[in-house]
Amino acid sequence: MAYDLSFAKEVYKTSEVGYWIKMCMQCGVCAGSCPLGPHWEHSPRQLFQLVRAGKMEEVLKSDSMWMCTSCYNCIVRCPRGLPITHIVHGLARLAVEKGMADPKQPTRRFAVEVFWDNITSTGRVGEAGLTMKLYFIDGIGPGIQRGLEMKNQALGMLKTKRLNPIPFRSKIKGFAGFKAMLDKAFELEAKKESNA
């Protein structure tokens, strides 16, 4: 039985530098260098041997893609220099624009619901409103029961200064460039998508 490569072929053509996965080895590195390693579903050398094998599903359906927190310790060790993170990044776009991506997944609902409003809206990360959207992104009963379960940190955290509890209010100096230039991003990205 032959291989599919056709998927494997989209992907070196349209995910954000998909390309780099055929310079992979398997050796592994990648997998022992990463702090969330033990938890990934599939590692990003298995993703990579995936995408080699046609397995689209397995791939785009996967967690994994997800679990990424953009360290970069992988791309740092990677004997080949592959833009690893990157790759991933792409590979989690790509199960959303095909609608596989588990709209439940919490990272992915905390990197779109989340983190992306947050940022958007005023420039910056504010800890209060994101801890508090996130917290309560299921509803008030369940954002409770989380901040009760997360007190004790919360508390620490305040004693010790890393915790503002006031809301960001105000935008970022230069907050009509910020916004001028995510605008030229989408615009950009939009024409990127009219034109494949």
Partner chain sequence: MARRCVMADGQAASQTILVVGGGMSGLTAAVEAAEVGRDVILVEKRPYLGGRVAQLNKYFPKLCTPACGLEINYQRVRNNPRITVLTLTEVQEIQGSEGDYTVRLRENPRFVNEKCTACGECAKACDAEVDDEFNFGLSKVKAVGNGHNMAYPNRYAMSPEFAKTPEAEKLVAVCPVGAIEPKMEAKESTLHISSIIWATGWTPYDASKIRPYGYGRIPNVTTNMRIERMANKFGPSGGKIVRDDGKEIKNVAFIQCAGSRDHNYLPFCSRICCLASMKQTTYVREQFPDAKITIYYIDLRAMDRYEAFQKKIEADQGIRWIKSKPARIDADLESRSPIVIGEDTLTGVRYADKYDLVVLATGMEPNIAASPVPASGMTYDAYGFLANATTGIVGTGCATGPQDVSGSVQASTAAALKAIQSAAKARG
Contents of the next structure:
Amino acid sequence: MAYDLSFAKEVYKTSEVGYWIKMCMQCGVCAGSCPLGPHWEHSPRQLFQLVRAGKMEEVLKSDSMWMCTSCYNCIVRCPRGLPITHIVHGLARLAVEKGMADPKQPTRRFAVEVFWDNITSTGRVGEAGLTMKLYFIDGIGPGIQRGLEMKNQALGMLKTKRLNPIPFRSKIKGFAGFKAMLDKAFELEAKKESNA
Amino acid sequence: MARRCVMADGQAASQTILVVGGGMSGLTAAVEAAEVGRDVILVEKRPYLGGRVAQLNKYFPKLCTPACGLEINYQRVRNNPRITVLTLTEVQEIQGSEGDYTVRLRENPRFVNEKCTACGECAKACDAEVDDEFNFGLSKVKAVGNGHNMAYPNRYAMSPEFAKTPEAEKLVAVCPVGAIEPKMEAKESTLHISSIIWATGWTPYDASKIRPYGYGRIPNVTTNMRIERMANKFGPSGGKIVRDDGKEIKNVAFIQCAGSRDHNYLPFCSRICCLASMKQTTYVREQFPDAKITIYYIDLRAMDRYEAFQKKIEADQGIRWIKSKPARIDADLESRSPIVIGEDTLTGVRYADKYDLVVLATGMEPNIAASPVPASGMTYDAYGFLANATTGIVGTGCATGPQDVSGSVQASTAAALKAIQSAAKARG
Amino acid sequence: MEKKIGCYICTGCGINEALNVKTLTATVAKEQKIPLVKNHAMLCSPEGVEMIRNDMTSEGVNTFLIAACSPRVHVETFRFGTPMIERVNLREFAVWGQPDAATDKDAKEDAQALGEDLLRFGCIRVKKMNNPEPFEDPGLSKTILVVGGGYSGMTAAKGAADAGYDVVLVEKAVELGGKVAKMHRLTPANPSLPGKDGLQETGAKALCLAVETHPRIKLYKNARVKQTVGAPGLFDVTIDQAGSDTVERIGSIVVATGYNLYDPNKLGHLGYGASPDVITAWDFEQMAREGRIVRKSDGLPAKRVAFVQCAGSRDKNHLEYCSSTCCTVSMKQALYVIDQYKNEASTCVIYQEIRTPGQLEDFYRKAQNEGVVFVKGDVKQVAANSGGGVKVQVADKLLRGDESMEVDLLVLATGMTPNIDTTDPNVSSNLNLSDEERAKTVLNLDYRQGASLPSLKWGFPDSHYICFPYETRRTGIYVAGPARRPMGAASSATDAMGAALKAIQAVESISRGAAVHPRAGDLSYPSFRKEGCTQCKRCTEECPFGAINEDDKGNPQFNPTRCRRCGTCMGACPQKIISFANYSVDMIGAMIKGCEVPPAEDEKPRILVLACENDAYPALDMAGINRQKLNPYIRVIPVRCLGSVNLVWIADAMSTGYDGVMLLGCRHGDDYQCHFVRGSALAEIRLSKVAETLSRLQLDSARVRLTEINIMDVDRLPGLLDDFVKEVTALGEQPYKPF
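Switching from the form predicted on its own: structure of the form predicted together with the partner chain?
Complete assembly follows, chain above in first position.
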């Protein structure tokens, strides 16, 4: 049944700033502001109305919230002041928590399988390693193919010094502190979840 | 016009009502109170009365000219010895309480005295031009003039900057009746009055603050108030709605809530813009019978019997209604045409549509927010509108919230009663 | 007091250069036999005015002919404490409007002829003019009747009483308070005020008490108005209180009878009747007021509530208009549910457009923030659930599909209809009500034009005027609150205060014998030479304000205090028996005939322009101010309204030798601009009948034309006049020209 608010209330409560969804007036500015707008299955506005309509599956199984590049255009322009970027990230996270996010969703794979390890291992992004890992995520064949497709871009970036070709980088200064921070964050999150 | 602070038939000064603002609200309040038999002093900071409505081409829903009702009101002012009009005048300070206020006024110099016959010789001889505030900067006007062709009082005034120049001195000799006085100085005066009606109206929201819409940056993005002036036959383009390059207009978009209902700008709804844009579609239709018109809106707010007006406009098959607040406007530099970008919320389609002209339906910024009542103990709302909590000083029209003309007139008629009640209390 | 005329010709502003003032002076003194004529180089200067004032004391001048500039300027300057003043607009018409007269000899001659004719008109007018004696009646009352003791009525009553006026308040119920007193809470009037964003107490109790105990308010509860006889200032209102009649003498009336709710039984398509759990917003309000929000079917808590907007409003099969308050009422009521059931509440508003104008947008935000969900869509189907509550199918416009929801209560936000009888002036059967029907009306007016107030649209007796929202067709009777236009409590309070002011203004004006808007302050009113009346009833039928009743024999019974001084009756009367002290068929006729019409061989046509003084005259005046060339052959006579144009003037013009007559007046029809409602429309009808008369005189009917004009037509006006002059001249010689 639509507009049963149990899902909406769950979202309002659990996902970071989800309660802001209540305030959306369905004007559509967010969709028009988003540089990736046309690639979303549901625009943020639509996601919000779906949440309010109680359409849990349609929301959490959609790949819309994985499209966000955190450019913050929508937040700046939203006439109701909704922190859209954060809400959308919250929805993505809820989808993962509920096991409803598609494990093959490329953004998600990049985040979970590539980016996280890359950045936490040294404390900084190793661009070459990151790229390599992303290209070869599905095996050697597709990796080579992707690499060739992007060859010109890569060379161009190299030439203009926008890409560091050295795959391995040293850890940041004070890496231990960084690690401690991460551990603490994990601990807090776990506590929050067990409370919820 | 001689100033009479103690009034015609000796009504005690303490029963006099001061009306601040000479637009539709102030005019109405003044005239309605005076026709009951009260003495009224009406002060206006511009050189002429009429306020915002004087700048409008037509009223919704009747599509009649505001000049008609203004003329009647001016007639009522002229014929009523109980009303004293002070133009170019601002209220400096209010002290006292209901029934017994002392008000300090400042009358800014007009640089043209009471002898002026509005013959126009000075303007003919004057080469200096200033921005035409009446036409929202769409044109220039002579530095001495009567404001606009239906101005009341029809007396010339000189721009203060120009008055300082030697050219102004030269005009002294030009005037056949000796009315030009570039050395005229501001005058201060003090009044004793019983109650005050505050009717200082509104200013169109500055569209250039709405950065994503590119007003002032992107060609052929204009505002609703500019359209009013353009469509007015005595306006800067002789009544033609025009692009900056004079190219034909075939496709016009109106963007509602441009700066209204938006926490980045004005969070409230400005009430009139939906109906104003609907009205302006008739201007476009009249001039460009085949033009396509698009209205981007969030909610169409044609309250009560204005619904009939919406129905009337909806009958125009050439109008597209899109429930969407556009996210931004891009410029197509080659065609000098704006591209409106957003999501149609009823279809989910993301659009990027090019128009010959885009009209931003900008809202109302209360003047009172920038210039509050110079008295203590006033209450304002979150946006600076005056709360009607204080007796003795009564807000009306757009000083208290966004209003249409009828609503302002209603509220001002009501305000006249409140002011009279204060006077009745003062009488004991 | 004997009339002593002084004529003052100003020679400033180019008058002396453009016109031969000596000849003008002679026209007045010799030809028109007004011996006291003076010139002044700047009549509006203190010295000029002083000259006139001196004549008042030394010569006893009490009637003033000021031949100078437009009557639209220097009104204050030439104010001598009497209405016996006439302005001759030499400057705008004969000088500024003849810009080529300075350089062209013929044009100068034409301008001179024009100036002389204008002066002749002025002379004749002042000679024919009498000082209007204001209408007086020892029985005039300043008491204000308020009909309806709801929020609007109480506000109006208290408003007038607090200003020092006696008020009679009639309420049909046993107690005051109306609908607002039966409400749980009110929507905030301005939710953007600090601390005022939430639901507000109605304040009805305090208001009732204030009204009940007000020393100036006389209260009739459990009462109704049985009959209203008479006219403003002199209304005799019979009040029936529980079967016993009292007559009150009343000055003016505020009608605040409120609204009715649209009949929900007509809303089967929205589920009304499908289940006891489909209820109206009013019933929901009562439930909330009583305390527990429950399902009607089984009394279980109603935590899931949906509200349907525009239930019967904005619907061509029901009420075509927007009832204006339903959006915020539903938000308010959704907040009741949330207030009662907190986190368990689930509320949703099914809407077309959310209409929260002005600062009410903050109330929309508040409702959202509290958790109310808004669904843009149409209710398609409503069915009772077996276990109580209803299942609603909605065509969801934002989700683009049909959605079903289950709710405990479905609340229909029904619209409002005016609780007042109105007359559609276009349906004559409304005028002939049976006694029984009359008894049901709110005021039961003894007006020849009907017992009810005229309707504007959809049964609301609202004003047609944007700038003058209290101007209707019944002088001294003002409607306030939702009886006149759909509105909520906050707007009603403002509206009621405004209506009370207008009611006060009416009694004050009447007590001075003065007219109310638009001829505010005018002391003249029509008098009837009864012995000449043929009982043709034109005046009684045509008066836009229903000022004239008829006796059994069809004789007109005039009510001066209902009159707005437009002169429509004067224009209607074929016997020319109706006139004002300072405006009459005879006066204008004499002015028309007073024009010096040149013989045909001079080839100088003359066109009479009868111009409405409200719009057409200012437009002509502004054309002059703009130095646009006004056709020098036109002779303008301002009239109070085209409705006052008597057809005999056209005959007068033709027999005097004018080549044509042009009537310039306001737009008529649905969006009429006429300040007297029907004046220009009536002139049009009358003119359509003039062709016959003209053909009898062997004149082409094209010699007479009515042109609609508004004040902004300044630019096209000179062209219009030129074209008419050309067309009329092309018709050939006018046979009645002087030799």
